[in-house]
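The chain below stands alone, shown as structure tokens; this is the form predicted alone.
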Amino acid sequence: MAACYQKFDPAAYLQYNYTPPRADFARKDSIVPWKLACLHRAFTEGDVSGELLVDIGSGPTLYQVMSGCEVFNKLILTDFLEVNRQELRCWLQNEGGCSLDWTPYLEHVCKLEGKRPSAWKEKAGRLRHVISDILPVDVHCSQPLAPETLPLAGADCLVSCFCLESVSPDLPAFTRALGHIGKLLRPGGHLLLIGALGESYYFGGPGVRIPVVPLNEAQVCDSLKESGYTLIRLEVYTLPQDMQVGVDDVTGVFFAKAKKE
């Protein structure tokens, strides 16, 4: 799997999944807002607390933590490839030449919070001060962060964000995958899993096929139930017709909202 990403493109993927019509926000049936609004109210629910928020396979991508970042006052986001933790880099440093402009994304998950669209700035601010580190990860490891990176207890919640079926081989090594990261959160903490369901690979760059474990809704629950999480609520997104755009075979996405026993 680490050979398949070795010619990962940050700003192609970028392009193909977080432009319109997969981010049209103006459409209640658009996967992004979508996503954003499971998230959303996933954070304000009331249970979701603490003082660490971890971000497991963060891509090149930041909507999976502009919610959580209100709640949580530290942050950290990880991901496999430098190419992708350069990419947040830039971000974080906002010197510019990013490869997407998050400006919409801020300015939707404002609108969900009730505040002003233009109120994006502050919120940019926030996230750039609770982000205290990007860091590599590997879901395959038992200890997929290097030692004394958390505190003991582990984080409060996990966020992760079609990470696991695109870099595991097979269903079982997805399980694994979920009881690996489960090391890194504390007894009675929350994990927050987005995935794809029924896609067998993407596009992470031109020509660059990845292959991805095609999941079912059944698969994932039992592979929570398995790594020892206890599933809160999971909802379903079918796709539209017209956003299938040729960069991938998923159907649906899932997210699911999850408690570590």
Ligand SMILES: O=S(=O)(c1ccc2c(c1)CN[C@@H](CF)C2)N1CCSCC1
Second form
Amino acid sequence: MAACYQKFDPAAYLQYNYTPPRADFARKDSIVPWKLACLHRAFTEGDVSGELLVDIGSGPTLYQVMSGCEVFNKLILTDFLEVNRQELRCWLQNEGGCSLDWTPYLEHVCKLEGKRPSAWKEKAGRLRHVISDILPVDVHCSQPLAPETLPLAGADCLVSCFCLESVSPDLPAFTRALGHIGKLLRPGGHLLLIGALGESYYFGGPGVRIPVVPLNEAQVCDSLKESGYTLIRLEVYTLPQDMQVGVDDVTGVFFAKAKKE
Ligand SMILES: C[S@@+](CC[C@H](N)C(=O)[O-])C[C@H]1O[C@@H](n2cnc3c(N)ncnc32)[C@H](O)[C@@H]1O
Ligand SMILES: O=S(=O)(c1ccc2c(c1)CN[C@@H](CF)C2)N1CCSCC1
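One more: the block was the form predicted alone; return the form predicted together with the ligand.
Expanding to the full complex; the earlier chain stays at the top.
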């Protein structure tokens, strides 16, 4: 699986998935407002708390931690590829030249929080303040992060989006990876997992076709239970027909909130 990621192109990936038509904030049935609303609710409904949030397989994206950065004082971003870690560092350093302007996402999350959209600059500042590390990760390792990266007790919360199914050759590998990242989480800690349903491939750049293990809702629920989580909520978004733009064959997206037993 690692070989097919050697040509992953962060800028192309962002353009395929995080710009219109897929990322259209004006469109009522767009996926991005749905995803951001799921994350906002999950982080702010009162049961998620602590010091440390870890994002597993961040890629070159930041949307997934824009709500969580208000709840946690320390945030670790992780990815397998240096090109993605470099893209995240570019945003963190705030010196321009990054592949995507995250302002519309920051503005939308501010609105979800009851703030003026113009508060996006303060939110960007908060996010840059709490990001403490951008580290390598491999979810196929029984210890996905370097030893001593996390406190002995583990992280208080994990978030992971479109990673595990995109790097696992089959369902057993997906379930094992869930177990591996679960070891990074303290007992009683929460996992917020976003992923693709029914997807068998995606393009990580021009001509960079990456296999994905196709999942359905029942398999996601079974894998969470098998790897030591209690499911709190599963929400599903079904892809509008015109969202099939040729960059993958995703049919829907799931959002799972779960707790480590
Ligand atoms: C589809 S992207 C998801 C990116 C981002 N989280 C998002 O929501 O769009 C999958 C990510 O998994 C990373 N990856 C590849 N192999 C991995 C591995 N063995 N362990 C962890 N992450 C891996 C890739 O570098 C890529 O950034
Ligand atoms: O923006 S998404 O949430 C999105 C976002 C990222 C990805 C996918 C989908 C599907 N392929 C994944 C490969 F891992 C990456 N979205 C999913 C529903 S339809 C519009 C696009």
